[in-house]
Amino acid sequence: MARPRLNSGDSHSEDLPKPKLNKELLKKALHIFSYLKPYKGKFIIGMVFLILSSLTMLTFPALLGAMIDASQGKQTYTWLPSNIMYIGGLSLAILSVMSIISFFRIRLFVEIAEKSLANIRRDSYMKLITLPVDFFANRRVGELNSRLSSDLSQIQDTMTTTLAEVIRQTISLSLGVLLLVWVSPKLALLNLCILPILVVTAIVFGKYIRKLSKQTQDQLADSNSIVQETLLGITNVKAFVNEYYESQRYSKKLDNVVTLAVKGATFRGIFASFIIFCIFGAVITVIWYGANLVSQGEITVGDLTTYILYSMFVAGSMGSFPELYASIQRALGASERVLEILHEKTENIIISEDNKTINKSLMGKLTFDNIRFAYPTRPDIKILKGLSFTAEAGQKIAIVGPSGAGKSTIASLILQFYHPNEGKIYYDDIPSDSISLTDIRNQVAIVPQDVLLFGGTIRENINYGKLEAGPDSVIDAAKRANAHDFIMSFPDGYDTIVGERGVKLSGGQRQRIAIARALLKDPSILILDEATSALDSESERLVQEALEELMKNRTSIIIAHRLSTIKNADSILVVDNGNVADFGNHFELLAKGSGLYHHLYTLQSSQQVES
């Protein structure tokens, strides 16, 4: 039985494919690397300690074979005097330096790329809020997180360390083959013919094992999701008895785990004997060679000692390389993927400390004028097709219809979440488009059916509303919503952590803590979204209660499932396939004995007695 694969928010950068480098990836990542620009010249002064760094420190290898030499009684270069406790003393001096320019080094890598991660951290958070949300419903909020942390982490890593060690390793390797040819031709050429064998059998043995290790970890991702999705529905499981079928399932996808690891360990195994036995077979060869060029008087000790200590340099340097090139290649993948959200076309939005301020003050009055609408994501499926509404100020007006009619589509479009595709919405008589989107939203406010709280304090979720109210106005907002008395009923009362998405608190209590901080804002316009409709009935009539409180002296848009609770509504809007099927009070639609209204009107009645 085949199931859809769950995908985890969370996944690494690392488990994500690695993107082949080219022009245009890299014209793309330098992007990300235009945040280091306000701290150039602190980067120019860790780029020449990381030079300094690195030459200093391919002195020693020749300070130590001079040394050999020394305590043989040999010069091996005339401008560097034959005592040992010169050498020794110059080699100490030299490693102090090089020590205390690397403490700068690191130190001022570490601080101009956390300064400059916090940076793009900060623009893309930014980004993030200020996008419509249509992009939002394209995007798992997992998928998001994981760019600003995952993605962020592997671009810093790239900051901090990658990009310091390819340059070193760079200047370690060319440097050190040369110096190599300058200490023994001879044996340099020796090394030569032994690399192209190696490298070969790196690139071979090194694809092919990563394809293998590439299909264990999907097929462990396999038999993570399995967990995953039985743990998520463990009712169903136990519910059928499948408790066995679940267990082989997963036990199967862990042998195939299994098979693919040690099929890889094997090909590792070999491919490590082979490097090993290359590696240790040029040492040996060297030091062999070596040996018969200084029992000749072709070299000295000192000179086979520097050229040891020298391979030992370049051959660290390139064995470096493939796992550099790995990160750069994670961090380019990273980048572009950060680089998405930070290009993304953003709301029309002021972000400032002076967003609260409205410029233009809404009376309330509401004018959909032949608005047409469809979702971006499905073009094709017409939600709206004309609807034509006017709610003057003050007005309590309900929107009414069957699932799918359009109804918390209308709510969406008067909060500005989406824009029509044809026709106008107008505020007090005034194109949408005429006043910004600021002003709308601080004097438009929704009481939704599913109320999401932020995990902090009660005062907080209300304040949100208000953030520059005082806690007098939190206490009479929460009074006026009906709040107050279990609020306080609470040990910590107002200071109650009500848990991530308000999961401490019932649901009636999380919906009156919503009008209290509807309340506060004070709109022009609000918006009930079914507000309701999930409520047992004496939490009803306390949030009823409330609501009316919250319903006066404004415009209330009122979408609602039980027609029960719209009597009182100075008009009814009746919405069926994304047309105004009728209109009227509750009394002039029910005097007209048919119609959409007057049918589930009937419908829930008779669903009431029956219960």
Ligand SMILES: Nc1ncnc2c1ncn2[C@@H]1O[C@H](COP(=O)(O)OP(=O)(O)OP(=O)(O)O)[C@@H](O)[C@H]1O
Given for the second form:
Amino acid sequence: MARPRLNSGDSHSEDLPKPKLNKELLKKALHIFSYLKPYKGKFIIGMVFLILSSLTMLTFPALLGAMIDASQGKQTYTWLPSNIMYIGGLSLAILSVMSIISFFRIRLFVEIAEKSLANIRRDSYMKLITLPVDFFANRRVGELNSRLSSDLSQIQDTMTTTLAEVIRQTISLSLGVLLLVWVSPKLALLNLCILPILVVTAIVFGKYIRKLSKQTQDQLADSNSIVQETLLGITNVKAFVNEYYESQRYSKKLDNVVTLAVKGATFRGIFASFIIFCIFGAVITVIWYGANLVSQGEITVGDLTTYILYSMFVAGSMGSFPELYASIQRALGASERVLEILHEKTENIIISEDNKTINKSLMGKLTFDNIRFAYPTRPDIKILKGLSFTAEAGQKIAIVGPSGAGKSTIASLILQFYHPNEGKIYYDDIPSDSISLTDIRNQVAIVPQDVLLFGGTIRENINYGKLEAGPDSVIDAAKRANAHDFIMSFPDGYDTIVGERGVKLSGGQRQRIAIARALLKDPSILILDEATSALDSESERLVQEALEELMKNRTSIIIAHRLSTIKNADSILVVDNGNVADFGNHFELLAKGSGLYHHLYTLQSSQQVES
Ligand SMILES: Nc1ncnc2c1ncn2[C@@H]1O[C@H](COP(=O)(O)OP(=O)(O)OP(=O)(O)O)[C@@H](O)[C@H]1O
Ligand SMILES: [Mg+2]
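Please give the other form, namely the form predicted together with the named molecule, since only the form predicted alone has been shown so far.
Starting with the chain above, the whole complex follows.
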């Protein structure tokens, strides 16, 4: 079976194609059920309760019929005395037992489903955050998120209610039909004649109505995504004065929704009135014919009552099956999507408390040996074409080059987010595949091009560099990153909430937080990707000071556009077209009198003189 693509835009699980029930799918679904294993005992007890309550429910029509017969002095069953009080009391007793059983059943099933679902959630989340970076390149965060939320709640619904319902309704349907025949074979035969008409129309109409309602849902989802897009990019909408355009776009979608919904409602209406006609027609026919049978003395009034009650049970079960079937299909589709995550191959990292323990300390020497690399998503575009360089432990190496040359890509490779197609990266002369991923990442820190802070306090964001660091170390790191003063200027200081629901920090402030975080981590290799790009001259001086502090005693890889910031680097690596265009320190490269660095430098210094 082909793996479904994971890039469907909207994250409504109802919109995704429902898989046909087949063997392979069921096998997969069984895997999800393996999460029930730890609760096997409770599950079996729940099942027994479920069957018991379904069976006891079926006794009521017989008891009620017998009670009516008893009122006329007739005895329906030899084992049941024709005494109204006795039968009424017995019914109440059975009802009480059934209620208690139902309580325990629901309680048990919900407990099992919640617990096993939490385990699935835990596992999927664990899986997600340990997957390699390129897994996320193909997926939208919203979609992955919806797997953890809506797909799993779909499965939860199935585990808690659908499964129980299927069993209950199957029992009620099959036993109910048998009981109908037992009460009155003649009436049952009459009912069976109406059945095919109902089933056929239900199938034909049902299919059509479902198609229409799916189209309506799709259009509604489209219109919702318009709302979402425009609200997220509201400043864009306003800046380009596109309010009218967007409102037209939205209103057109809404018109479609209404047209489709009304069309659907027409068919639903026809269908509903037809079904009502059939059902009440059947009821009238049964009572009519039943009344005849009663007057001929073939059955009693109690029998007729029993019969009608049983046929209501049977009709109810039949009516519930299409919905149950659809719900199972949805759950299977959902489990398929969740299992896909659970079966992905993770990165080879340690996931435990001691994943911060460094087994092999690195001095910080870094070597790229003939690295060739293309991103897995775009294998035909070669980003690095045999790039080599060495940074000795403690050196400052600057990387410069045109935009898109692959500078940030080099940073990702050092962090082992991606692996080279050819060539090897050495840390302290040890090839990367001989050192554990956690050892490498624990000793490399990056101040990225665009700093993303987590929602939470400033303190928490700095602490992220070293979770066990105390408040004093956090403040010390912030001071060394020149961030302390602006942090203290906020009323809440280090407890200021940042991110979506808090204070928006400026680009330069975010960078200084990221620098503090990196300082706290105290890595052997430090990568600065355009760390001073978002700053004015004054803050650049502050950040530059912070960076000088940060770069002490470790290997630093500095990616920079502004060449003035890298004059005192030990070596400058000029990257162009996937290769090393030049290598040497500032003065060596300038002394050449030609080359990319010379060109860029003269360009930038002349601009500075002009301004
Ligand atoms: N995740 C990715 N998947 C596919 N291609 C990518 C990915 N990230 C970057 N690229 C491509 O790789 C090339 C190098 O990108 P990179 O970010 O390394 O450039 P850069 O030198 O850092 O540029 P800048 O100076 O603008 O930051 C670009 O052509 C870019 O389109
Ligand atoms: Mg970059």
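Between two forms, the rigid core is the largest collection of C-alphas that superpose within 1.5 Å. Everything numeric here is computed off the predicted structure, so don't read it as measured data. Positions refer to the first chain, counted from 1.
Chemist: Is residue 239 one of the residues whose C-alpha moves 2 Å or more between these two forms after the core fit?
Modeler: Comparing forms between these two forms, the residue 239 CA shifts at least 2 Å.
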